[in-house]
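This document opens with one chain alone, in structure tokens, the form predicted on its own.
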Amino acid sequence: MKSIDAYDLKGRVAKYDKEMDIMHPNRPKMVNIGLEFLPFNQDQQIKVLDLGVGTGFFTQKLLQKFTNAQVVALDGAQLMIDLAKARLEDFEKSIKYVVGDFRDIDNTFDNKKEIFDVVISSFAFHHLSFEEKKQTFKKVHDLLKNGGWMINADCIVDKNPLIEQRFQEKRVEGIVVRAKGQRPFDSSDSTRKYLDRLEAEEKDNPLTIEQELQAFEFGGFKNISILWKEYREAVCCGQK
């Protein structure tokens, strides 16, 4: 990769992070809660699968904490893999990148070779339908060692329409305040339109917390729990 290309990728990561900080300010907290929960020593050699690695935010925090971990970073888009590589260049010896659809992970990995201690994911599974999520969680379960954990940090919706409406109002209010006049978040109306357009383009399909837990249960997980929840975001876990 040419140096100018690397610079451009790092700039795009910074831009992505800035927008995520505006729209999802709890992302660092959510990731840290998931990592704090994992019952491993910080120098332990663990094998981790990051589903929907995106720009590598979750994997970066994990490798900073668990310095001997080995990560398989999967994403459906080569562009996101490129952005993750730009963020994670200091950890390149600890990461294997895979371009693939995590709904098809049973065909992506050889179950006899790719068995993980942990599967992590953040802001990725909300693109799936409830049925797709259930089936994918079942495949994730098959890729874990006995006793292994799955941590999912993601968007959710409330099953009560009135509560969900209020959550959305608070969501928009917070974004406008954090954006400090930055377009397209300079007003409630423009923010709402931007979010609606973005979610339609990305085919977002966040589920309720009840459905989230049901997906873990359908997948065969035990010790399922909500580690953290605030408004429209939650961190959940399950163990094989």
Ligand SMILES: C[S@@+](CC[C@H](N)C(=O)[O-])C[C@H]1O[C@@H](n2cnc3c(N)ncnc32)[C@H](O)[C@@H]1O
The other form holds:
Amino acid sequence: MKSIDAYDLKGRVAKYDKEMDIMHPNRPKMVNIGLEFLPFNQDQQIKVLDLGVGTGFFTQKLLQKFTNAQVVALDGAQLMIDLAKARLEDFEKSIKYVVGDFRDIDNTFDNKKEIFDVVISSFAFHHLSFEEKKQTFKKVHDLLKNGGWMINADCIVDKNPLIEQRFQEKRVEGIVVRAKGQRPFDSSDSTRKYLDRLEAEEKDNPLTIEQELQAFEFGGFKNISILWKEYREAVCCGQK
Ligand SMILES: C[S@@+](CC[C@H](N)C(=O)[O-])C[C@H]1O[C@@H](n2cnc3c(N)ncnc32)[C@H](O)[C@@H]1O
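Now show me the form predicted together with this ligand; what you just gave was the form predicted on its own.
Starting with the chain above, the whole complex follows.
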């Protein structure tokens, strides 16, 4: 039975990736830019925390590059952790899984500080309010060793409504082209409705790039920068 379950989980990971490729085709590029930027040797024994690991995409790419890294993979949903375990079974010895809310990350490691060389996150922080994001970044800063880096790859929103409107039109156009007639992305209308419903259900709250940088500043980070930005997505970094 275990192998059937495992197969089913891997099938779900593949389905999730297929949908992400349609909705967020820049995800591999964003993750690669974050990893390329990290100034560590590939064989260094770095300690990494992945916040909102989901199905484990970022962690997988990280462990393929930094082969001696140890990762704590945290997510609020046990189901997502199960999917991550299915994707990352070859890296079992390098990963510790934690089910928890990253807003409470200060209570997750028995109030220990300065544990990690790197904190990574992709497409997870846009569920938080600005205030929650600022407070969480502060807690992340506490968990980093001096000189450690936080890399956040996520959706953003433009502060100018006209620009945001145009970005949204381009977003829907792109999804329809990439989906090649696959439902629910077979027309602009159905795609828009699907996105609106999904974002309401998931309580999405993307912030502006300015707010993203302010959250890093509030957290106490230095060397804050935008490593990459295109339309509604960005990769930002900050150092402790
Ligand atoms: C859209 S998925 C992205 C997953 C993965 N990082 C990726 O790039 O594919 C967002 C993940 O963040 C998790 N998440 C959202 N808010 C969270 C929170 N406050 N604490 C822990 N996990 C959270 C969700 O459960 C979900 O698995």
